[in-house]
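What follows is one chain in structure tokens, specifically the form predicted on its own.
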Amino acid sequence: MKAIHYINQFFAGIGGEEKADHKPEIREGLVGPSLALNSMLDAEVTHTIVCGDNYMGSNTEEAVSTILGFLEGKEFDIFVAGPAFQAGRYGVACGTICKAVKEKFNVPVLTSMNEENPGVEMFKRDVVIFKGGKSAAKLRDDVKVMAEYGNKVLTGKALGPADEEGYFSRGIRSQVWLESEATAAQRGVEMLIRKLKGETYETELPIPKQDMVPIAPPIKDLSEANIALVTSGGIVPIDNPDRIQSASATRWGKYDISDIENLESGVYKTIHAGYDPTAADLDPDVVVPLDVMKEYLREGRIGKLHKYFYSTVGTGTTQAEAARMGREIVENLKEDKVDGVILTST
């Protein structure tokens, strides 16, 4: 049995952000996490594929095509990517290449990500994604879980449902024969009785919980409205005074724009690690459109522009942290009686 492993530039020992544009390459043998995978998997990891996270994100079609070309003519029974932990770009890269390899070569593909990784929502219906740790401290644990499942796949052993195996549900329902031979009616009545007694029970058809946000009423007259600018695109003063993290942010910044007409290059920049910063650094207004809003203000299209803009970073940021920062920013907006917010991303 043979396996091929995909990792990013950081885990290959090439470098961090400064090497995130590293082009795809394939190496014979083991590199970084491949050592752990090879020691646990009932297959030999014959090759390791390395690609920079930024390169995969900015040149997806080319990167995927190159990697699939590497795999042409190679013998492999399983393809493993990551683990990606909470690293958003890495997670998206792992999901992207796993999906492409599965469709092209029809082999089992596995990866692992933390539940907060955006790659989970993007690819969990197409790829087996195991529930991983937040950081590389969990590397061996995450690799072990993937390897144990991979060994079952390679040897043809019976596979359990997603919650038993430890990966995110893909929404696939399969018919199985229960050892108890209890009918659906019997099982339903048993669950109902447990519920009425206040006992614990587990439904066979879980309904995902949705965080429903009510739609705000429309602004009746923009010419009298107070509008604010908020961004998750990481635009900050050049020295990043609030030390907002470039990924997995827990901080946000508030910057006075009352006396300026636009965000000048060299005075403002983006510290966001999830997209190519070139355009945003050359003209920060492409992310936070202050120039256009000031023009609208002069033309009377809006009544007032809130004197501050607010900024943080979205990539890898947990839902809990994003919600907390949102609540904190809203308190500032309420103080100035803001009527509407233009929320920009990347």
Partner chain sequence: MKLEIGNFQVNDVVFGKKTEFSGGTLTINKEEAMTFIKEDEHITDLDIVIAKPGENTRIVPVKEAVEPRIRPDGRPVFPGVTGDVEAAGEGKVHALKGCSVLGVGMHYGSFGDGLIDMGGEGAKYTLFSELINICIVADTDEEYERFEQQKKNTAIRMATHRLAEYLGNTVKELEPDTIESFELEPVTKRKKEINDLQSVVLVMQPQSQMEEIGYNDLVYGWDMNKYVPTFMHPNEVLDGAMISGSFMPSSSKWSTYDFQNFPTIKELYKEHGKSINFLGVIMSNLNVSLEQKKRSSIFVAQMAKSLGADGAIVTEEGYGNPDADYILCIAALEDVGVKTVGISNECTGRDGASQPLVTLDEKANALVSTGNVSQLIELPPADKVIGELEALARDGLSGGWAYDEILGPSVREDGSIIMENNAMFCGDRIAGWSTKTMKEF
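Could you please show the structure of the form predicted together with its partner chain, as a counterpart to the form predicted on its own just displayed?
This part shows the chain on its own.
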């Protein structure tokens, strides 16, 4: 059995922030944390891949394709990244590369992060991410948990549910036979008795909290109102200056529209990968209706059109990331005392 391990420039001993642009490299044998991994995993760690966190963050496509190129033709039964602890960029890098390796080579991939790491929310549905410590003091513990699970995977042993194994749920619900052999009737009646007594009980199907936003009261006088345009439909200047991702977006952009009358084809386009872009590329106003809003402004139907429009991509974007971007955009809108927003999707 063989394994390959991904770590960042810091844990490879190359350097910290100043070396975070380090390009991907593959080394034979063990570097830093892979010593611990190799000692605990029932597989030989044959290679260690090292990549700078900033390089992975800023040149994701290149970094991923270089690393996948390294792996081409290599024999490995499992791929491990991290642990990344609370280091945000490292966590995102571990998630990114694990997901890509799983898709390309169809081998088990594992990583570990602290619950505060943004990589958890971004990748927990795609990758087994163990619940790791906050800092490198937990390195051996975090590696051990990954290695123990990895050993079960490698030998085909039965795998327990996420909370027993210690990883973040991937949102997969699967049936298991209870060792206690408690029947549904016994569990149901016991749960009811506890509920009636006001004691704690654990539902077997937690219903996710619905985060409902109340509908805002109507704007009293539109002719006095300051209106802004926001979209999750991916309309951007043609060179996509903020490099907003085409799916699972984590970035948004704001673009000055004060001096233009509409969004011209060839100057603006959509980078959204979740719908047919033909119509939007031909006339970006169909997604962000700047032309109509300018007409309304001239006619006095609205008091003011906010100076920028804001854009991101909604497809595959997690609720947590969407909420964060929304909060950031709102700060901009509040500064200009925007009264109303037209939010368009695709």
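If you're wondering where the values come from, they're calculated on a predicted model, not measured in any experiment. Residue numbers count along the first chain shown, from 1. In this text, the rigid core denotes the largest set of C-alpha atoms whose superposition between the two forms falls within 1.5 Å.
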* Thr231 C-alpha relocation of at least 2 Å between these two forms, rigid core basis -> yes
